Structure formats: structure tokens, C-alpha cells
Amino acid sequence: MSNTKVLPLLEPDTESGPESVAPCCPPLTERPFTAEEAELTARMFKALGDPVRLRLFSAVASHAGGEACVCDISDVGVSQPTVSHHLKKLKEAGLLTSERRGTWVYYSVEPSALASMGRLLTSE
């Protein structure tokens, strides 16, 4: 029996722009996290805690046009199956989205996740 709980991902409000994205959690200095906020935040940072995943996330985030083909970012010193595994973990954590185009898969950073992480680490 598993105690795993599926947490909802935040959807960006595309009509109002990136400023209207509701973050998952308050800044660390605002108040203590609830259990659900801590779980969601830990999952995001756990996914980025692996150096290969962090490099892949950075490669996607900094790629021209805001998206990257897996064929352009897989040179991180591990095999292609391992790259696919790490990209899957980043997707499961809600940090990346993907779209298949023919043979290739294109990845982009989930805007609401990036906004949440940025807000979380700011001190207000």
C-alpha cells in the first residue's frame, strides 16, 4: 500500500500573462509551509537535485525559442536511455512539458513551475 499522493500542477493563465501565474507556495520567509506545499516543493527540488537533470533543465530553459529538441540537449555525458529517464523525471515533477514532432520530442519549461520556484526563493 502506497502513501503517495498525486498533487495538482498549476496551469498558467495565458490570457493575463506570466504575472498572473498562481505560485504553489509562499516565499520561504513568509510563513511555514503546509504539508502539501512542502511535498510539492520537495518534489520539484528533488528532481533538480541530480546534476544531469539540472543540466538538462538548464539546457531546455536557456535554449533559443524556449524549447529544445531532445536531439540538441542529450550531450550531457550519459547514454540516450538515461537522458530519456531524466527528462521523464523532470516531466513527472511538473518542470517540463513535451511535444512529439515526428521522430523527435521537443521539451519546454513549464512556466508556472518556473514562476513558483522564483517566487519561493524571493524574500519579501
Second form
Number of protein chains: 2
Amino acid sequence: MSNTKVLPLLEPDTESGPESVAPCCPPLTERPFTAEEAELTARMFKALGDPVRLRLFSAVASHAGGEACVCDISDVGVSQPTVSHHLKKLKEAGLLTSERRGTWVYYSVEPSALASMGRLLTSE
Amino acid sequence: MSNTKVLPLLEPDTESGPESVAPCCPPLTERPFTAEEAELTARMFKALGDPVRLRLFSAVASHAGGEACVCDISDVGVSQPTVSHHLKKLKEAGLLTSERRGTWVYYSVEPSALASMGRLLTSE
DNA sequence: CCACTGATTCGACGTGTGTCAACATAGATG
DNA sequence: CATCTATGTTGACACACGTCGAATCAGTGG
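In place of the form predicted alone, the structure of the form predicted in complex with the DNA is requested.
To see the whole picture, the full complex is given below, headed by that same chain.
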């Protein structure tokens, strides 16, 4: 498949890696978004648009060092495979990264993504 | 627990009105969200999680006075009923308000909602 | 009252999404 | 190797969602 269009400021990035969404787009109030900008930015909002994912992200983000083991945050009322599924979505949206250390897998927040989203919503 | 829970700070509000979502919840990084907080906050993110809605919202937000006629922003590549559908979703999420003035309908941004979302994403 | 334009609602259709049980994989440990 | 725990993947299913054309509602003006 031909690569889905990526804005110039974004590095091409690897196939399945985070869709690299962080350093994009001016505040929502600055000018009307183009189709490409909207497509790109909507991914992040959509990723946080599910209650379970929002709780998982918040759990990771509020954990010490912005990092948490799956076992520490998987008590959100859904089955374990579902937790894994949502963490994968958050990773694909570029909001989280994961790293395996021994038996456990640790998820961390991608600081640039958080900053980027914050910038979208601050009119100042 | 009773039925669909509404956080104390939110007024019950009418059936179809904006789900009044603005003054809610600490930054995502402060502490893990509860189920109720996540349910509530996810509505806003979900509303902006569609490229067309994001463009519509951005078009209204960046227009003079944070207000725009439907006819001014409906050029986003989808049919006019679809535009109307998305604007309704944004309204239900508490991000926009609408007002009819003569022949045209004007949509405005709900400033508190924007501020509330910004607060969620600013760490300090 | 009737025609015209702007905007919403309705009904239908195809696709996407959240969920789970079952199975598979990775490391640790016996 | 066998086994146990911690995560991820697969397949299936019900439901939500985005989209459109057609019908409808709301104002304006002839």
C-alpha cells in the first residue's frame, strides 16, 4: 500500500511504529485545519476518546516517572486481552511507548505527544 | 449505585442539551481517572476524534468571534446532512452552541470546554 | 399561499470498534 | 524440559459510527 500521507514536519517513521503525531499543527483556534492536519490530529483525540483508554493513559501518566507496569494499571473493569488491545491503540497513536523488562512490560507516556495536544487547545 | 452517574459539579441539564462537560477533572497526569471521570471526559475527546468534526470545530474556533455560519464552514468534503450531523455531535459534547438568526444558523465555541480540555493536558 | 434557499431529521447501508474466550508467546523458575 | 505467570494475538460477535439521498422543517420573498 502506498504510504498514507504524512505531513512534512513528521519523520517518515517505521511501518508499525507510533504514527508520529507529536509535533503537528497550530492551535485549533488559529486557522481552519486542512484535511491532512485533521486526519493526523484526530488520531490522538480518537485514541483518548474511549473511557477505558483514558483511564489507562491517566494511570500511566500519573504513575511515578510517567511509567507503569501493565499489572499496575490493568484494573479498569475489562478483561486482560482488552487492556492489551487498548494499550496497543494508545501506542499506535503515539501517546505511549512500551518496553519489556524481564517478566513485565512497562508503558511510558510520550511527553512530546502530551505537549502537542496541550498546544492545540491553548488559545492564549 | 444508581443509574448513569453525573459528577456533582455538573448540572443535570436537559435531555438533548450539551452534556455539560466543561468544568471537570484534573490534569491527566495528576492521578488515575475514575470510571465516571473517564466516561465524561472521553466524550469530548471522542467528539474531536473525527477528522471532519475536527475541521468543523477548527473552522468555527478560528472564525471571527469564535462564531460562524454553517454556510461558511460546510466545505469539508462531505454532504450537507453529514455536516449537520457532525455539528450536532459537537454540540452534544458541549464544545459548540448554536443559534438561529433569520435564515442562517450560527455555531459558536463553548470557551469553558476549550479551557477545560487544555487543563487536562497541561502537566504543571 | 407558494416557491425558493438554508439547515435538520430520517432511513438505510457498509464499515469500524470494543469486548471476550481461546490460543499463543516471552521469561522466570523448578 | 516442564511449568507457571505475565502479555500479546486471533477470531468472532454485537453494536456504534460515518455517510448519503430523500423527506422535512424554518425563514424569506414574490
